[in-house]
Each structure stands twice: as C-alpha cells, then as structure tokens.
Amino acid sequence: MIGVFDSGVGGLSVWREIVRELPDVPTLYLADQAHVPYGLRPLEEVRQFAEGITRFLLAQDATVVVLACNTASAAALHYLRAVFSQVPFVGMEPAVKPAVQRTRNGRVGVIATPATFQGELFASLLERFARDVHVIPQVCPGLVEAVEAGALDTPETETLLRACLEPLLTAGIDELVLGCTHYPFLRPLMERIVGPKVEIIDPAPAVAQQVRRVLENKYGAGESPAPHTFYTTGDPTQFAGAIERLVRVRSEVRPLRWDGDEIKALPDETDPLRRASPP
C-alpha cells in the first residue's frame, strides 16, 4: 500500500504517475487542504504536519509514505527518515541534475515556493549538481492558490505565470525545472509561455520509478487488485471534484480533521468508501 500525501491538489501529478508506473498497487491520498499552501509556512511547521500525517497513513497500512510535495520535501524527509527509521520514504527534489545535464546554454531556471528554497536540500543540489550552471531560483506567488480554485487557463492565472517567468526568460533559461508538484496542472500554459527553444521538466515520472524500485526491493512486486483511497483535511466534496478535473477519477473522498497534532476521521464518517478506478 502507498501513501501519498500533500498540502492539496499538487500531489495528483506525482499520484497519477504512481499508478501508471504500479497500476496493481493500492493508494492512499491525503491532502492536507486544512493548511494549504506549505510553502508560506515555516520549515517546523510543516515537519509537524508531515509527521502528524505519516502516522496517520502508517496506521491505515501504507508501507511506503511518499512525500508529493516539494516543501514537505524540504522541511521533513529527513527528519521522517530517522524518526520512522523502518519505514521507507520517497521524496520530492527541484530536477536539478537532469536539467543541469540537458541545457546547452549554461542558465536553468527553478520555479518552486519560498520554503522549499530555503531548505537545506535544494542547497545540497546545487552543491552536487551545479558547479559550473547558472541556477535561477524565482518564487511564484499565488500559483499554488489557482490550481487549488481550479483556474488553470484564466486571464488572472496567466498574468501570475508570466510574472514569474518572465524573469527566468530574460536571463536565457533553457531549462525550467518544475520544484512545486502543482505546477504541472499549469504545463500547457507554461508551454505557451515559453515556446519551444525551453524544456520543461517535471520530477513526477522519476518518483514514481523511485516508488517502484523501493516497493521491489523491499516487499517483492505487485499487491493486486488496486484500489485508491482519498482524505482530505479540508472540503471532501470540493476536493472529489479537483480528482475528477485534474485526473480524471471519480471517487468519494472521506474528510479527516486535525485534533492536536493528531489527524482523526470525522466522528459522522462511517460510511465504507467507495474505491475510485484507475485514470
């Protein structure tokens, strides 16, 4: 079983990549929407939320928590790493390195939220990967707020976006590298954006080979049939509508709340789920 887990809606690209790579391998998906977005908040903050929810999956029995979040990312894989020393995590990371490998011209940029800049792991990147690259970091406000409203090719999205890249493209990027995992519900814009001379990459598929590998190494493959479960800590009816418009799956999701730094199910939720089907 897979957990998966971000503050909302991103994580569903990192998520759709898991079961296309292991369609037989029942999810969990719990977005914290009580606390979206992250990567405002402080780095403990969000460690505290990461656990709270890592204690949660490991409970409904993930044996795999990924973290589909950037932020999350940066603020607690590590600390998680040695707090659940036998549980095994697959986190997310700016694609530095393969960027860096690809551009021609020397100037990538990197497109993520305030925290996940500030964490050590996107320092460690650059000092392994991009010695001899011009790395552009720019925060994107307001970004992560759009896809959450659904407002992925609106007037007011697009003026965001191009606030954002702009700068990015006057430097010369030929690389932009996705550091948020709800930037890629935004592609086709950003593709418009940017035309074709800059690639755009996106760390999901990478994960998911990354969930496949761990799952192989550490249970043996496959654990048929595969249902898929969503939580939300925010609006269960909204969020079942962002799964259906983003990824294409029809399913119930069942609400949680925070108690403390406990997440609890509802006290009225009793009702059994109904699974959603694969996109």
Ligand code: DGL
Second form
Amino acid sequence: MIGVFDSGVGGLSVWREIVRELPDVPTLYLADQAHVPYGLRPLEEVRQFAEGITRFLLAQDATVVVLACNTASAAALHYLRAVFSQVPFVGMEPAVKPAVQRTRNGRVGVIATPATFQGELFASLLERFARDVHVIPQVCPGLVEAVEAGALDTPETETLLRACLEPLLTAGIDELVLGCTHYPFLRPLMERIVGPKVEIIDPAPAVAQQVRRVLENKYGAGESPAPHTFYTTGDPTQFAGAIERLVRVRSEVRPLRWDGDEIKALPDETDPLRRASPP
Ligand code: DGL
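Right, the form predicted on its own is done, so what does the form predicted together with the named molecule look like?
So here's everything in the complex, that chain up top.
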C-alpha cells in the first residue's frame, strides 16, 4: 500500500501519476487541510505535521510513504528517513537538474512556496546543478489557496499568476520549474501566460517512476482496479468534490482530526453500517 500526503489537494497531481504508473497498487491519500497552506509556516512546524501524518499512514499499513509536497519534503524528508529508518520515503524537490540540462539560454525560473526556498534541499540543488545557470526563485502568494478553492481558471487567479510569472518572463527564462504540487493544476492557464517558448517542467511523472523503483515490483498484479482511500483533516465533502474535479475520481473521503501531535479517525457519517446501526 502506497501512502501519499500533502497539505491539501496539490499532491493529487502526484497521486494521479503514481496510479498511472502502478495501476494495480492500492493507495492511501491524506490531505492535511486543517493546516493548508504549509508554505508560509516555519519548517519545524511542517516537520511535526509530516511526522504525525507518517505515523498515521504507517498504522494504516502503508509500506512506502510519498511526500507529494515540496514544502513537506524540504522540511522533513531527511528527518523522517532518520526517524523511520526501515521505511522507504519518496520526496519531491524542484526539478532544477532537468531544467538546467534543457535550458538553451541559461535562464531558469522556479516557482515554489517560501518554505521550500528556505530549506537546505533547495540550496543544495543550486549548489550541485546550477553553477553555470541563472536560476531565479519566485514565490507566488495566493496560488495554493486558489487551487484549494477550485479557482483554476478565474480572472483573480490569472491576475495572481501573471504577477508571479511576469518577473520571470522579463528575466527571459525558457524553462519554468513547478516547485509546488498544487501548481500543475494551473498548467493550462500558465501555458497561456508564458506562451510556447517557455517549457514547463513538472516532476510528478519522474516521482511516480521513483515510487515504482522503490516498490521493486514487489506487489505484482493485485486487485483491478486497485482500491484507493482518501482522508482529510479538513472538510470531507469539500475534498470529495475536489478529487472529482481535479482527478476525475469519485470517492468517499474519511474524516480525520488532529489530537495534539497525533491524527485520529473521526466516525464516518457516510458509513452505511454506522448509519444503519441503532443510535
Ligand atoms: N503542495 C505543497 C507543495 O508542494 C504545499 C503547498 C502549501 O501548502 O503551501 O509545496
């Protein structure tokens, strides 16, 4: 079972690639919508959330944990690997390496949350891969919130996106790295703004291939279609609507709540057995 998490709906852009790559493997997806957005929080706080979520996913029998969130990866990937040393983790990082390999004019834009740029992970990417290339980091205030609200193609979202992309276009970038898993859902709007001369790089397919390598085909063919379970620490009805809109899957969502550093399951009001049972 593959456990996947993000602060909200963004990680679904990674989840859909994992399911494309590994259609027979069951998944658990957890959206920590009680705390979205992560990107404006201190890394230490995001690390605590990531640890609580990991414990929950492992307790539900996840055998690999995917941090489908650049911010959580920047804050917690090294830490989680140290604490849960038996568990394979797959994290996200802005795809600076492929962008540097592909740029023709040596100018690469990276869009991500403030927390992602603060982490050591981003500094080390620049250090390792971008010595001879001009990499321009850019934060995009309000975009995560817009995607959470389902405002993928509204005039307000377009204004926010233009404000964040225009400095990069003025700087003449020809590669744009999506360093936040919420942003692929804005890709059609983004393509209209940047035009055909700028290539957009989304690392989600490469991350899905990495998940397959980590599983080493251990699972073979399972139930088809494989069962998928969705959880949120926010509003389950709203999240079910977002899943249907964003990745065309109809599913119930199980409600969770934080209790200190721990995640607990809430009674599922939609469970037919529970509904049928006497009060
Ligand atoms: N989707 C996440 C990321 O990749 C988190 C965004 C947020 O919650 O601020 O960074």
